[in-house]
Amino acid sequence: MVKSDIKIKDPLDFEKVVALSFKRKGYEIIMPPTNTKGYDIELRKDDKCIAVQVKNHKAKCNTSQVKKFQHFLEQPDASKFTEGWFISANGYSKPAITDIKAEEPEDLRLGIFIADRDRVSWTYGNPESISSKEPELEPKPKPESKYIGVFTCKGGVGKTTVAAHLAGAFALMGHDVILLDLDPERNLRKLFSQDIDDEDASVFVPPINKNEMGTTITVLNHDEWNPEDYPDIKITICDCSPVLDKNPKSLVEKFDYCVIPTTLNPLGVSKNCDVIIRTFKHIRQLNSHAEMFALINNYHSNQNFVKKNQVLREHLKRSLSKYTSTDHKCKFIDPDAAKIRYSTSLLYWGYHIVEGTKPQLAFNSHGGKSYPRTDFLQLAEYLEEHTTIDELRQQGH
């Protein structure tokens, strides 16, 4: 139903408010029945059906946010809308950013609406034209290096690949990364290396913007590392040795973060999730102040394996929860906020060793869409949102 005179009772209504912003433009206003899912408003303009997404948070809009309305956009139900248009009042977090502009969909734009001027500054996307930017913040101190830890007592549950990606996706974000390898394997090494017996193990990560300079990560073995040598790389990821013992115990006591992966089938929550509590308890003996994130790695999505894994995620959170209520350090990350996906292209991530060609992440895009990039993005933007992490965005980190 067209509602011609939108009145607003409540100045906190952002959804009305940004409606009549558009009215006041031009656009014809449908508002849709109540609780009607996907979207908020609809505007009509000249040969234009657009579908209007409104969110009033006081945090900035996630990735999860954005991919579930691009989504939408896809579905049948939507298929009469020209474009879709998600308007947040407070911003959108990086790692949104990155990975939309990354896959550069045609038929969405990212806005913020500024209800003092009455006006939409345009994030990604600019159908009327005006400045993309968002408002400067004030700088601040600038913050210590955060180290990151990818361990587990178990091998073959993907580590090397979880601590490579999660790096890649820092580096997305705009970070250059030290990438240091403790496992014995020195599988990173063989994967960031043109030649196995190259010294430089690096890779660059291009910008997504083209006006950005790129970043950086860097494979090092311990015995290369020297953090005076890099005093402008603020995030160290550690691909660990699954033997505690066998990483240094100067580099352990130094780790801010743990990621422990591992997999949602009977064999990864075995014996009450015995390996992980493991791996929790091993670093603590080293580290009493890291923060400890166990993570779903290679994980199925399919709608046959609802059931199944709906079982298996209950069984897990409540094994670990005996540990996790005496360690509040510790936590575990529901597959809702942030997994890794099962995916053929990290399957095959290193197929360039065989085919002798550089190397390279497993962000490559297919159709447009990457779920490697999205998913570590999104795991980037979790940790991002439960540390401290965020710190190093000031002054140019």
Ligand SMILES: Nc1ncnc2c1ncn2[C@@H]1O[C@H](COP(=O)(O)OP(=O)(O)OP(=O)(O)O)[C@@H](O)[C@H]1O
Second form
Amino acid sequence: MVKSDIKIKDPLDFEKVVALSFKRKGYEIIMPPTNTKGYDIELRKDDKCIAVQVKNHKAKCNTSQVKKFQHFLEQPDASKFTEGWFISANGYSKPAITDIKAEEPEDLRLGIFIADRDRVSWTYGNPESISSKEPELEPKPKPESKYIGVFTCKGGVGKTTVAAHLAGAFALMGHDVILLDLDPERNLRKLFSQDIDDEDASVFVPPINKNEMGTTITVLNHDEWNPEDYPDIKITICDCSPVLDKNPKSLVEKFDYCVIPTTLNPLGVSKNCDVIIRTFKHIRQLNSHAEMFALINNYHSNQNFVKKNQVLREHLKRSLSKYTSTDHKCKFIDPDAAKIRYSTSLLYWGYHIVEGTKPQLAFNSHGGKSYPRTDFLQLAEYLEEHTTIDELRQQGH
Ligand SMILES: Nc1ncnc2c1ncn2[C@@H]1O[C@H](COP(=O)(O)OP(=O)(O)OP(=O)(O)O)[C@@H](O)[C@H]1O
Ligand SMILES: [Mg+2]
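Coords for the form predicted in complex with the named molecule, given the form predicted on its own:
Starting with the chain above, the whole complex follows.
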């Protein structure tokens, strides 16, 4: 590694601008050799050795980018670093912040570099952290609730699990959510109430920041649901029946978005593709505006399966393109952008019914981490980026 006297030729060279800013604050700067992977700047001060990753993207940094840096910090090559600082020029997506605040890693900080003030505003990891929230200037009109259907004409692929935990991710991000149970099996009611005859099937999702309010997920059957009773609800998620005709037509017509869970396995890949296309077509017959997303559930992320997963997903994507190329509102979510990994917390989710204990989502951390929490926040982030759900936040909810 070469200690360098940094000279900026290009004023837009964000990496060097950030490095110089820290230099002025008394840090020793070591620029790693070109093409070093994982970090951009090394900072030293007292007994601290800090790996800094900088991102000067127009878009906010998302969960995957932050996770990648965290993964780097865990590698043996990074063992000399006492901390990792992720410095963005344009902030972080809400799911990325939510996930990090829930995980509370001690060796990671997220900051936003404010160039004209030559300083970093810390989003996570500084005791005097400055909130990245922009102050609201004026009240804005309330947006309509968005309807998300979790739907597929195949049983057992994770509709209920995905519907409930996607609701959980939006709840963690500060939205109250209605979960509509359209499946006659009434699995959601069982999962969210302590007693099956319990009138009230709901969970309170505590806030990640102690000074915020917390949110609720309320489970309703179709006959209990009247949107006028819930004027403040901005997100309604429907766990649909796998028998497509059993889902009320009037509700399918309302869907803004549909999430269609599927799995990646060699014997099922062709059949799953047919099922997804059939689901796309069926919903499209009833609803001309819904954007639909096929999502991989039960993804095995183990390193040994990287190649097999790649081949299977390319195969699925290619087969689906027969339909997605004709209906541009239908997409396959590339697992690099969002997927739900296989997790024992999800496998055993619902065990509380057997035990008779309090309902809760499968977001409990193990060693600070939770695959389901990260994955569902990432899915919520994907939906925000690819749809207009983000309007909810921008409109001051
Ligand atoms: N990502 C995952 N990791 C591990 N287990 C999972 C995952 N997703 C779902 N499961 C397990 O798979 C089983 C089926 O899931 P789920 O009940 O959500 O499917 P479904 O599509 O709603 O089924 P049905 O058609 O019967 O309503 C559940 O036992 C759940 O625990
Ligand atoms: Mg179900």
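Being a predicted model, the structure only gives us computed values, none of them experimental. Only the largest set of C-alpha atoms that superpose within 1.5 Å between the two forms is called the rigid core. Residue numbers count along the first chain shown, from 1.
Core-aligned CA deviation for Pro266 between the two forms: 2 Å or greater.
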